[in-house]
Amino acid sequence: MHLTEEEKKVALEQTGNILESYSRERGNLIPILQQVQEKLGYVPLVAMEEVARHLGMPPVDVYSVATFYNQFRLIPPGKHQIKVCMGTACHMKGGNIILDCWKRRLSIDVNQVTPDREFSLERVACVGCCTMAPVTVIDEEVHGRVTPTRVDGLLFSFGVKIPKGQQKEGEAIGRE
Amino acid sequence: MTEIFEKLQQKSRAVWQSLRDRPLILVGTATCGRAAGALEILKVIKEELVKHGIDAQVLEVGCMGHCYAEPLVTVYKPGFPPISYGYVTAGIAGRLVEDFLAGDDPCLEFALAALEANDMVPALTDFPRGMIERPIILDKCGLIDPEQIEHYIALGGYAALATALAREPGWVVEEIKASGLRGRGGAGFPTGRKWETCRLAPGEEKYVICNADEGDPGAFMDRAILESNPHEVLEGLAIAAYTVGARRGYFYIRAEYPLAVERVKKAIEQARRAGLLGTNILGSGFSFDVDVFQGSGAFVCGEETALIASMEGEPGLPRHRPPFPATAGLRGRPTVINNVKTLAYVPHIIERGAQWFRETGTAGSPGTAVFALAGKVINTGLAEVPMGTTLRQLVYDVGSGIPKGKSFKAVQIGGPSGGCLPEAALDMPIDFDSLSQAGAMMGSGGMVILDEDDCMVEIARFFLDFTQKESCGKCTMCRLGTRQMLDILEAITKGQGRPGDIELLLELAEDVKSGSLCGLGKTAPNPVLSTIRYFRDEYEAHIKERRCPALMCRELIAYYILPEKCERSCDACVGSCPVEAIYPNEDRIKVIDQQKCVKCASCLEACPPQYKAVIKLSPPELVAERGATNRG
């Protein structure tokens, strides 16, 4: 995904601010990356380079940590982050069907962002809400017992209109 | 020392007592409650109280374990027994305030149960479930405000820490050893021995870590405990620190549990302010402080050495043991790492003694076990039962059986490290040892109940897919062996299995087991092995007949509308289909366009129960056969 110069500048600035409060110990690497992600919503390459400089380690080592852990996102998330739970209970109650639904409605795949950057889609291993399976988390809010029609309803609550009857495979959804 | 603590207790008891002089309403707002809408209920109750001018206290509490009935509200009104209400809606919340608090009608039609035995309402202990459960570490969950340390102290909290501090660390080790406490993270290693090793290990600086990286899909008890009673775990950690001689401790909590992180942080802050953490705790000369380290979503980090690697800023790769972390752990120093539940037991054992703990459970596995019941069971939630309780008691008495009149098929226990146990195992008493004999594992206690609609090959594939994705990649057999196994399983679930696949899976499973360093790889084949062991016929149906007996594998089924059952005037399925694959034919009988169908089961759910016209067929070719009669 292409970042604008403005985005890169903001990323560098914020990363610098975060680094000020951390000593140069490698043990701080994950907390720093978590802070960066909390501030920016993702961990851009420029930030990783900056962190590497601060901790005195090769940038590739920072990259290897950021890509090892599932939590870190390397591209900006959508305005609304949709996370579909793929735990055992959710899976047995149709979690993959729900994930397919989101993919179909948003016309994106997992770990992608809609072109207008409104929604991003992720799968999570288990959010520990197994009794409410299948679960989708939207912007920290947990929605339990999701069905395909509920997916449409949730999207509707964000002002997304599903064009009934005309939507073809791969066609982007329309927004009001 | 006792004097300082006694003062703290007195103050806390006063706070707790003051809750009792007017009506008190508890709203369960752990993650499970929130998912069911508890925050909305909380708002309604507060508004209604103001509207009716009632002077009552409203508290946010954790999870009582009755997650199936969320949102849960418990009302204490002087003159009445405390009553819990389940499945609370905004309307019911309003009625509780208006009829029960403003009036005197306890609205028993909405009551789940009373908390104590009484003459008015059946109590939780009167149900079969209540007779089996023996809450020790879940005892206060859902009954106290996790964000008020006074509640915990008033009910006996931190007394064990005071007791331990007044004794020698060696005494604590002996007591824990005598109790027979085994690690609740899954492997069941004796906790006392771990502590002793670390205590005797040379080194000035030592650490204790609470492992709350609960990554098993299907397990949520660590989350529930941290959200409902964080002080219990913190107290256990402090006792561990005193015992081994550590001055620093960490909570390693997975990032997917934001509420648990928040509540633990608050608990640490409060304990510091109360003088239960920090320098010279309770005047004993012992100093100890705690930080929270957030995991970043890697299942393998539940393994001790990988967890340490991640805290040191490395990718979470496990390393060879020995040396064990108890002698060379975090930053090369002796480190005790215990699971949330293990630590939660510690204060209770110190308070009531090793002998008391041994009275519950089995000889080899004393105490209780906390299980998270999920899947196809009526009463999903948390249950704490004595070790040695049978699966049947758990599924049928605690869980109230299988919903929708379906039949029990298997229970998946222990997450990706565990296995699937069939109906024949229902009467097996479960503890660490019996489970591993049966080819499963206690794991952390996640239990997913499966019914006749669940395909065992698919569940094996699901877990392999999980472990394959989560393998850190260090060991070849774990990285590539699980990949091969997954490929075979995927082919089988798509109807592309070949003769000999089962044998190949069994062979690969042995290789992956023996060729992997850590628990992730060593146990990864368990779901496959146990499903082949108990459900081989299902594998064979997939391979030989291209048929999924449970009608679950999407590539091997098709949805079909029985023309003789379809009601002409009803369009429920048409409206529910997200891809417009259902249309009425010239007789207004609904037909599914198999090319368009995404097999989402919406039509099956939407078809009114009096018609039951939508069915699944396997193999999908059966539709063509039926289709001929459909048109005619």
Second form
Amino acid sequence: MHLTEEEKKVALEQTGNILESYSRERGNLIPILQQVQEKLGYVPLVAMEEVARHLGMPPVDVYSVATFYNQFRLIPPGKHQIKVCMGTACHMKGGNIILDCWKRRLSIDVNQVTPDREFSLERVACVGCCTMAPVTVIDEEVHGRVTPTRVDGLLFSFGVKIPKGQQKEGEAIGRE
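Give me the form predicted on its own now, not the form predicted in complex with its partner chain.
Since only the chain itself is given, any partners or molecules it might have are not part of what comes next.
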């Protein structure tokens, strides 16, 4: 995903502020990356390069660590983060169907962001609301007993309109 110059500037500034509180020991790499992600919502390439410079290590080593652990996100999250629970209860109650519905409606796959950066989609292990399965969490708000029709309704609440007749697999959504 291409970052604007302003986004790069913010990432470098925030990363620099974080690095001020860390010594140059390589053992600080993961805590630094965690703080960068906490501050920015992801770990951009420019931040990894800055961290590498601070720790005196090749940027590829920082990139290797960031891509090894799936806790690190390398692209900015969408304005609205959609998490579909795939815990046992949600899986048994059709979590896969709900996940597929979100993927079709947003025209993105898991761990991707819509081109307008409005929505990102994640698959999570369990959100702890098993009695409400299948569950979707949008921006920390839990939605239980989600159905494909409810997915359309939730998107409608964000101003996304699914035109009649375009609710088939692979067709794009419209926004008002």
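Numbering follows the first chain given and starts at 1. For clarity, a rigid core is taken as the largest C-alpha set superposing within 1.5 Å between two forms. A quick note: this is a predicted structure, and the numbers were derived from the prediction, not measured.
Put simply, the chain has two rigid parts that turn between these two forms, and the hinge between them is at Pro76, picked from Ala133, Ile32, Thr147, Pro76. As a two-part rigid-body motion between these two forms, the smaller part of the chain turns against the larger by 18°, taken from C-alpha fits.
Overlaying the rigid core between these two forms leaves the Cα of Ser64 displaced by 5.0 angstrom.
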